[in-house]
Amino acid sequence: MNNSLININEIKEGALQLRKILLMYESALKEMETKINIISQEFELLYKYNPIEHIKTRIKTPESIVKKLRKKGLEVTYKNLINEINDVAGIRIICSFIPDIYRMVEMFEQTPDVKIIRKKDYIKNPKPSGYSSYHLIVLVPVSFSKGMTNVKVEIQIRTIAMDFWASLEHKIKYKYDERLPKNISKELIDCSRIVNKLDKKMSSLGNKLIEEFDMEQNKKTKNKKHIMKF
């Protein structure tokens, strides 16, 4: 009977605690939603442009967590969740365009709060199977109560066309619980080649339009100039 309340007991702590755990990490991501917000509203203001189309925001679940920690051949506790997983709470932002990503990326190096520990270009290297996407892994500072704490989060930045792929890959690979078949893994590779050429004609396109955009402005700010002289 003892045996039996003292299991119970344990069990209450170790979901409590995983609450605390998750909870930290729900924090980390709404800090980081609340910058890239903020950005957003900058651009629009002084660019009129805005860079991101959208953002998601995602925590693993506690199966997801598991799995990859076995995955990763280490013993399944708190210790190793906090230490060995980067990407349980993650942030998405899809932007419009190639250029986009990078003015993103320049932009978390110039934020004085966010460090970034880890940074992988899957766009200039894709992965074998096609996946492009700019991957960081940053420390975002969170207050609670007992303090300061240093909370991890993987921010992807892709295109539109790369989410969809990569989108559409994910179930395919859920479908083949991962094992795919070799005509089905060549034909997503081959769509990545397609996705890459309209991912750069589209950059090229939003180039152009933004430095006729400028131009427009430019000539705008002169006409005032020179109308205010009379």
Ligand code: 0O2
Second form
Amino acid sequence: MNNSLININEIKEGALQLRKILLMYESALKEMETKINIISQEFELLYKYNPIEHIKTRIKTPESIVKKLRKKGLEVTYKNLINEINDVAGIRIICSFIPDIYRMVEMFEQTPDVKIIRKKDYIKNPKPSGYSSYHLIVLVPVSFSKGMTNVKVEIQIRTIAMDFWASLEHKIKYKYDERLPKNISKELIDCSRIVNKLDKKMSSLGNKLIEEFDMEQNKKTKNKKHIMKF
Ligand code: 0O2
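Return the form predicted in complex with the named molecule of this protein as a structure block, the form predicted on its own having already been given.
The next block holds the full complex; its first chain is the one shown before.
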């Protein structure tokens, strides 16, 4: 056993630094969650159609942060955590139909205080695993007593079907400690194709609903800006 003396001040200092970082990410998530909830309620009120089924937020676990830094070949430091890990704060938006996902992306592009720094379309280009979703990395301004900080948040936008596949695949992968036997990987890829087909079919059935919504939206908004006027 290591018999060196415990330095209580060092422990306190480390704990405070970690709490400050977590507060920064938790606050950014709250800001984003509030913005998305407002958009969702506005859609419901103005168009009687809400593209958002539900949202989930999470802060990445310390184990997952350390694993990701090591995978990237980086030292486990607070600096690397902030600069190199884009998804410490994550928000997942579950939409009804595929076109709703692109509508959400468009909306974030038009939100003045959310700066998109990266976009990844895993719907048009699914991952080899079969994973599909739309990812955005955004900077959200958060005000603290000593000024404003832009905090990185990852937004994953997907349909219910994409979420169903990703959640179960994640569970199965976790069970195998990410070393999936080949036959299971193949089955999962097949399942993702079925899910994708189902998604496209449901989206074409939902087209009428979406077309009516688009007409209403065009009537009610000017310059494609989603601002409620009082
Ligand atoms: P968890 O549990 O969500 O924390 P980057 O440094 O940003 O370039 P990164 O983060 O690997 O690299 O980017 P990517 O691949 O765009 O997004 C990673 C996240 O997308 C994952 O986070 C998952 O949430 C999700 N994801 C990506 N590929 C898959 C997949 O094959 N299956 C499932 N179920 N989800 C996937 P984490 O950190 O891996 O996990």
